[in-house]
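As C-alpha cells, one chain now follows by itself in the form predicted alone.
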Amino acid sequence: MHFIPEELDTYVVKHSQKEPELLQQLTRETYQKILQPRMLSGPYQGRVLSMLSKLVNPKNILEIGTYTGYSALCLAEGMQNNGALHTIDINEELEDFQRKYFNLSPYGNKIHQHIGDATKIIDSINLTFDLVFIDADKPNYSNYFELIINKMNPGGIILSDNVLWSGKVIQKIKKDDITTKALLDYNKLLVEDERVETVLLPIRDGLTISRVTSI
C-alpha cells in the first residue's frame, strides 16, 4: 500500500539504491512459483531494511517469518563477518527454495533455518540478538514481542512490518477482524512499553523501528 502519491513515490524508490541481482532473480521465481507473491519485502523495503542492518551491524540477526527468505538476505546484509542469522517459518514447503537462495548469496553458511511454530522455537535459539525482524501471523506480535524482548542486546533494534495493515488500524474494526486488533494491541505495546522506544514509518505498509533502552 502508498500512503504518498505514486508519482512521489515513484520518484522515492528512483533514488534509493537499487536492488541487488540476486534479489531481483529472487522476486522473478516468487512471482513464477509460489503462491502470495506479495508477502515479498520488495525492492525499496528490502534497501531500507540492509541500510538499518548496516547501520546496526548485529552479530546475531532474528527474523520471525522467512516466506522466500527476500528480507533475510536484505537483512544479511549489514550482519558482522562472525555473525548469525536465525529465521523461523512454519512453511516447510519453501524451505528448499529459502536455501537456494541463501546458498547463492555470501550469507548462506552464516544463515540457519527453522521451521515450525515460532513461539516454540525462539526459546530454544540460545543467543542474544542485536536485530529482530518480525514479518509473520499478526495476532501472535505481541507473543513474539514478550519471548524476544528478554533476548535482545541493550541498543538492540525491533523491527515490525505491516503494522498500518492496508490502513485498517484507523478503520472501524469488524467483529471478526483478530488481525487488526491485534496489530491495535501490539502498536500501543509498543508506544507504551518502558523497555523499549518506538517510531513507526509510514514505509509501504508500515514498519516500526523499536530500540532496547533497558530490560
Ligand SMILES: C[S@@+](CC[C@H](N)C(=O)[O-])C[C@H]1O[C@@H](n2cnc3c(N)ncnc32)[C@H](O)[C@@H]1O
The other form holds:
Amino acid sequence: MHFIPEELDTYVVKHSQKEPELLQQLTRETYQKILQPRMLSGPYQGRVLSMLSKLVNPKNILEIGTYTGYSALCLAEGMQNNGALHTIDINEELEDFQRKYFNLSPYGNKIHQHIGDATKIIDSINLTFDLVFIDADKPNYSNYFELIINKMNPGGIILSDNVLWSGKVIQKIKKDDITTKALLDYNKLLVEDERVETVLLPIRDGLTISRVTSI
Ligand SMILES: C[S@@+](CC[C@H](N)C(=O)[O-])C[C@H]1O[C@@H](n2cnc3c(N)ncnc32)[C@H](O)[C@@H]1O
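In place of the form predicted alone, the structure of the form predicted in complex with the ligand is requested.
Starting with the chain above, the whole complex follows.
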C-alpha cells in the first residue's frame, strides 16, 4: 500500500540509497521459490532499517520474524564488529535459504538463526539488546514487547513493522479481525508505556521507533 502518491513514492525511492546487489538476488530467489514474497521488507524499508541500524551501531540485535533473511541482512549492516544478530522464525523450511544468503554476506558468522515460536525462544537467548526488530505474527506484538523490554539496554531501540496494517487501524474493525485489534492495542501500549519514547513513522505499512528510557 502507498500512503503517499505513487509518483512521490517513486521519487523518494529514487533519491535514497540503492539496494545492495546481494539483496536484489535474495529478492529474486524469494519471488521464484518462496510463498508470500510480499512479506519481504523491500528496497526502501530495507535502506531505512540499514540506516537506523548504522545510527544505533548496536552490539546485539534481535529480530523476530526472519522470513528469507532480507531485513536481518539490512540490520546487520550497522552492527558492531564484535556484535551478534539473533533472528527467530517459526518456519523451519526457510532455514537453509536464510543461511545461504547470510553466508554470502560479510555477516554470516555473526548471524544466529533460531527456529521455533518466538514467544518460547526469546527468554532462552541470554543477552541484552541495543536493537530489536519485531516483524512476525501481529497478534503477539504486545507479548513480544513484554518479553523483550527487560532485555533492552538503556537507550536501545525497538522497531515494529506493519503497525498501520494497510490503513485498517483507522477503519471500522470487523468482529473477527483479531490482527487489527491486536495492532490497535499494541500501538496504544507503545505510546502510553513510560518505559519507551515512541514515534510512528508512515513508512511503507507503518514502522514504529521506540527508544527505551528506563526499565
Ligand atoms: C513478515 S515476515 C518477516 C519478514 C522479514 N522480517 C523481512 O523483512 O524480510 C514474518 C515471519 O514471521 C514468522 N513467524 C510467524 N509467527 C511466528 C512466531 N510465532 N514465531 C517466530 N516467527 C514467526 C513467519 O514464518 C514469517 O517468516
